[in-house]
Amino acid sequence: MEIVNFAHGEFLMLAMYVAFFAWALGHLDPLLALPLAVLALAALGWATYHGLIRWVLGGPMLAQIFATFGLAVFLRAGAQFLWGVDFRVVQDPWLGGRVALGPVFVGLPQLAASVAALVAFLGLWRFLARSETGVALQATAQDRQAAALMGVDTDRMYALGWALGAGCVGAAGALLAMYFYVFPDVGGTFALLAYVTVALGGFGNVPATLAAGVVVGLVEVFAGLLLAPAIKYAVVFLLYLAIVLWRPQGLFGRW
């Protein structure tokens, strides 16, 4: 759709709150609350498209930017109003402690989240590449008018794209809630890295995003280890800036 969702980080924040309150009120572990978070965020993504995005889709770029940026401010302020600014945490999740991988110790929740994210990625990639609906979604992304002439309901595909994107971030939020603090501004921590990862791989290129995510993770870890933890994100953003100046379409370009 050529629209950057500046509220993507706030979607992640809401997903983490869904997982947290499922644990606090319903005594559901974040792993059990994961489907609930996916469905809740997918519904939010679908509603966001129909209630906001479709009305600014043909408008000026600034209107599109301010629409999602305003949505981000609204969601963050609403979370602060409803739940305060305190840090919350899921205590004693099912997966806790750490495992030894040779001389390296890895937190079990982080390892489980990594495996689950990889499974979700493979599922998304297979859906886009192998299913009829996924191909229709790609066709709409490449040329909306041509897809419409071939009988594709492009409005439905756009709504599905928003539901899929929000549903994926719903899964991420539930997994992060196992080991990360939940608070209204948590989305900003991950949203910038998400933008860098997508731009680094190439907008619309799903397989390249995985490779870019690995690159960003390695750069972040080694910068913190070899230089200083306080500047590890600065190194990541400098890498992103260098790639954008050298290859604006990303390392691998569009899918």
Given for the second form:
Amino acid sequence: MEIVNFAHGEFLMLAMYVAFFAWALGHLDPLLALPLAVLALAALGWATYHGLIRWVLGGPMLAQIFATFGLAVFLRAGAQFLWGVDFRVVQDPWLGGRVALGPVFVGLPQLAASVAALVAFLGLWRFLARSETGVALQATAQDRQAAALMGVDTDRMYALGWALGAGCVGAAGALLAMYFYVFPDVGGTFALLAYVTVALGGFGNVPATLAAGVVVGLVEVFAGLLLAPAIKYAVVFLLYLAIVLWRPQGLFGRW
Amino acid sequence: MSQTLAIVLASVLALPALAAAQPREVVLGVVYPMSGPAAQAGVDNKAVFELAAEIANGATDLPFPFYQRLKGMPGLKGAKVRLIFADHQGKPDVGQAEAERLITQEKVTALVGSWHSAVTATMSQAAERHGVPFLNPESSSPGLTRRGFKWFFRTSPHDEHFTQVMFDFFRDFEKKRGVKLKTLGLTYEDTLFGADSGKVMKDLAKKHGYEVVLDIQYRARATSLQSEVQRLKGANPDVWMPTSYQTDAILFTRTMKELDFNPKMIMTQDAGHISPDFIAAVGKDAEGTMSRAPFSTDLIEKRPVARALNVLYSKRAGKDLYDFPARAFTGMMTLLDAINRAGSTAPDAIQKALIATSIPGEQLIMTWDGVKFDETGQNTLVKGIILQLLGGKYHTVYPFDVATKDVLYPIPAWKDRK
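Next up, can you give the form predicted in complex with the partner chain of this protein, since the form predicted alone came first?
Every chain and every other molecule in the complex is listed next, the one we just looked at coming first.
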């Protein structure tokens, strides 16, 4: 869609708050709150497109960057204003503890989160590759004008793209809330890694992002375990830089 | 014509001089993290700073002699204290920019700040360059008072005082319980706070004959601490000694539980591990965590000044007074006392008054022996205590003569809990 959402981290933060408040006020486990978070965030993505992105889409690149960046600052400050600066944690979610996979211990919430992420990925992939709407969406992303000429309602596709993207963040946020703390600034921690992952795989290529995500995760853990924990992110970013120098479009990117 | 102009010019030039002679306002710049990962520290401190200003302005009453003497700032003939709050977001560059702005544009008399050692370092450089007094109530990096600065004053103990208390505790605890702690595992975050704390812990471990079996500097605000905890688990030290801010402290505790890491003793460097958020978020899983501290909420009942202040503070902040606001208050009152004695807002008069500071211990909310600065600007009458998280609250466990609870040791393994 050729627009980067710099408020992606803040969307994640909002999804985590949805899961947290569903637990704190409605006694809903984050697993049950997941559909709620997906719907709420999809609605937010849709509204963001219609309220903001549509108006800057034709504008210069800088206007687009500032619009989503401004949205990020607004959401972060708004969250601090409404819910304060305290760190909040969902206590005793259904999934807790760990499972032994051979000699390795894996946290159960993390395992569930990765399984759910895989399911979401397969769903998204099938939708994009197989369904007519998915193909129309891809066409819009590749060339808006050509897609419009073929009779695709690109405005709707953009809105759908935003709703889908935000909905996925909604799922991620609800899963993450099972084991990570929530506070207004939490998005920034993940957003940078997310951009690096997407850029590493290649913008617009969903399976490549999955592969890149696994690479980033492995590099992070092994750099921390075998080298020094202080430089684990340095290794991740170094790898990213090396790959981007070699292939500016990312590992599997087409353009 | 030129005569009129000269008169006008002369009177305009004379105005600031008159204003300086009889200040009607004392403007102080207060810079803390009000947003970002440590915003809670700034927001909780803001409430106590406002109380301090009200006490000085006579709007709020704290019925103890030291505070009564300050009432209405008699030294400045009733000048009003006005605080300008600024947010440094935990970033050294932002802190420095705010310090410059407050000094050059808002013309503040003095600066107070700023929690993070790394930010205090850059902000106080700006203050030093402009010749403006800087009072630091809480940053614990020892190096801050070793830069030969003339305008920098710190009321709180630093990491050497604190870490020494930990090793004193180890010695006395081993004697009392007849156990032997031999190996230490250190994890510390990678900003100035963690780096300095790590260095001090290593030095003292060597001096006191403990073996450091794991020494990890980790990336602050990590999204995952799995590899760090795996390494801790592998090294299995007698005492795990982490230095972390809130975010990492919470994540460490959660990851420990997931990965079944069972340290028998956890001795932390305050900060993240002592914040109310940490206790609210993972307090149950952090049972038995110990921390050095200059103040503990359970001491409020034992100290009349702290009790009186806590009544005012809890009404305003919605929570009990704890370490951060307690130290912030002590720092601010020390500065206000110096300005009052200086009887002027001139920087050198305040500097002179700060050097002459002598506040008796019983007038403080802290358990210190008082406030008195040495030539580096460090308060020499500080004292640290050791706390332990028991039943969701931090209790004083050392020195043994002021302890309110016995030490829980060893911390039960995860499989034996509830």
